[in-house]
Amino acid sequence: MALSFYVHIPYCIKRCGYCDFNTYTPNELQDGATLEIVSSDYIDAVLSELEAAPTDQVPTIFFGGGTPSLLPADDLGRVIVAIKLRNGISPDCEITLEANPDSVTAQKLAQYVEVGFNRISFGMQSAKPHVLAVLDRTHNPENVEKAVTMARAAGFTSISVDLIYGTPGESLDDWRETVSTALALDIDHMSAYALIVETGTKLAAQIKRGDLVMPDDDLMADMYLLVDQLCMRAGLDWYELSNWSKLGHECRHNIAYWENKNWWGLGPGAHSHVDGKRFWNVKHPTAYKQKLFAGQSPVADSEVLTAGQIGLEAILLGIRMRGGLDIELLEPYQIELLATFRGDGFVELSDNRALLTPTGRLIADRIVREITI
């Protein structure tokens, strides 16, 4: 068996008006704190959580966020280390940085080499500075290009940026300036997500009131149809709906999930999956650390996933991929189903897999739905 881990870096400068994930600024957690004070504890938190997980040998780690380039190498590289000691890596493992562009150097990418990192994404969301105002981000498009070009000179191997589309105010035009920018970098990988705007947020407050109007489906539709057209006149093949890269480049670690295999989340509010079954830890970091300090599991919840759960998993997961999905999966009243949308152009059939069309995968949540009511 394999053990890929995720490791949460729940810390960022500032929070982007879109975003809803568990992630806090210093000041959030602590009343003047610097990050520094803040995570100055937090990896040995992690490292303590590590005891607790499976040791097999591990074929992916990833650092998310939160941003993750806000800590050194350093502080990150004793994970990575940890990891190797206690499980052993694959050759060929896939160790992923989560980065803003404006919180790296050329001598703090070096250094993340240096650790063990081999894979950094950086999130670029737009090159328009009206759409990147909306969201509330913090770069300047400018700095992707830097930060792509001294991430390559310092020896990472493979390269992503994520885009968002569908922001309120961004035209097709904006779009498909953001995406042939991307393009024109040094990268291997892109991912592009449809912007969901989720209550609480900030952004949630400014739609609510009317400030703000997102773009209707049928935008929404043409920005994906666009980004694939444009991604794989580039030399970036899809292999999960939302995203494309060039052969050789998928992100492993994300394939894990996918294919539902055994994954650990080390840090405040990680999920966890092993064996079928389900856990996850307790949402904030000072809980988080107070409960691994104190010799207490940090894990919130679990849940053990039936035969029927996994079996829809694995439809809803399978259908999003490029390999598609094993037909025998299927009882033969979903297999007719399936046929209906095969004769509307939205699936395609070969070697006993069903495979999506482009305009298939606009819809692939309804085809699950349907298929599994």
Ligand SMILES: C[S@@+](CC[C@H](N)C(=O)[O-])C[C@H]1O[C@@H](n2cnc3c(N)ncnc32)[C@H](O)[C@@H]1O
Given for the second form:
Amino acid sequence: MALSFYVHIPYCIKRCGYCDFNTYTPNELQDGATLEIVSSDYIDAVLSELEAAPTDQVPTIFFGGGTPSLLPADDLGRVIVAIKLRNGISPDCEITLEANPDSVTAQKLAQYVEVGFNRISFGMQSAKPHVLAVLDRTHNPENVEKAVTMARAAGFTSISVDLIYGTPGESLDDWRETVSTALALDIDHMSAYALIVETGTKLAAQIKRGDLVMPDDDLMADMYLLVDQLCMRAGLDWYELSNWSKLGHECRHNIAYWENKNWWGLGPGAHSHVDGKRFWNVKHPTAYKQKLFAGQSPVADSEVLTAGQIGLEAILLGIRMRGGLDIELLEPYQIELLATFRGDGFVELSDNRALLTPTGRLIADRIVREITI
Ligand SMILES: C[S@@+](CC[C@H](N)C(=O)[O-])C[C@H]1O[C@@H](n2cnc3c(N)ncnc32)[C@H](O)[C@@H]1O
Ligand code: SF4
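Form predicted on its own already given; the form predicted together with the named molecule follows:
In what comes next, the whole complex appears, and the chain from above leads the way.
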């Protein structure tokens, strides 16, 4: 079987107000180290963890974070070389870098391509300065166009941007401008996620105090339908609820997750899935490094998926994909429940597969809940 790799880079210059990802700013690091010092040492720990992984050939590698583009290409390249030497990579291996538009230069991008990256995903979020301000983002929206142009010139063959919709104070027209601005760039792929208010974040505190108000569900639905229409018109088709791409530019790494393939997550807090077993690492980079440098496993805990869990996940993940859900996975009573959604125009049946219509995609979670209780 193939084995995909996720490589977690748990560092950011500054934490965005809405984000609860497992990432640390230089100030938050207990060892007080700067990113330059941290980088090489951190990669040593990652390479040591790699020794425990299976040796199957690798179809995709994804460097996520955090902000992987903060680290020099040479450091990230050490991981790519080690995986190549140890496992071998497929000839068309997709190697993605998550990047902040502010943290790249033409020279740095060329170096990333040189060490093997071929796909890049920029955290654009919004084209509107007032929305970026509420999101507490550091980047200047004009840097996104520069970054995409430089990435293309450097030789990246697949370019994606991440957007967020439903930020307090964002109107439908603001969102239209953001999506149109993104689509006017030379991109192959777009992810658009509804803003989630994560407990413990600065955003959650602002909402609790009443300083910010989240948009209502109708506006969120209109925003989703708008991004879908604009993407389709620009030749980017949806292939998963929150993802659109030109044909052939679907993110194969994420598809491997959604199809429950085998993947290994390197780094603190990273999760892995190998043959029905899930396990995850200790969360803090310092604890992670200490374990590995002491010759110990960084795994914090694990679980073996039951047949019931595997079946439920197949429904949950399958229905989110353009290819739809194989009806064979369902019990007769579940097919009957699905038929009621079909009558309401939320689901279509084709070749023994249940496919969500655009309005069905708005209520995907409800459909799954109702057919799985
Ligand atoms: C690890 S970040 C991408 C790389 C880089 N750190 C950045 O933000 O530019 C992955 C993506 O997760 C999304 N994200 C993070 N927190 C979110 C939240 N609370 N709600 C919705 N999307 C979120 C953002 O769109 C972000 O671009
Ligand atoms: S959204 Fe990205 S840049 Fe902002 S704190 Fe989270 S991981 Fe870092």
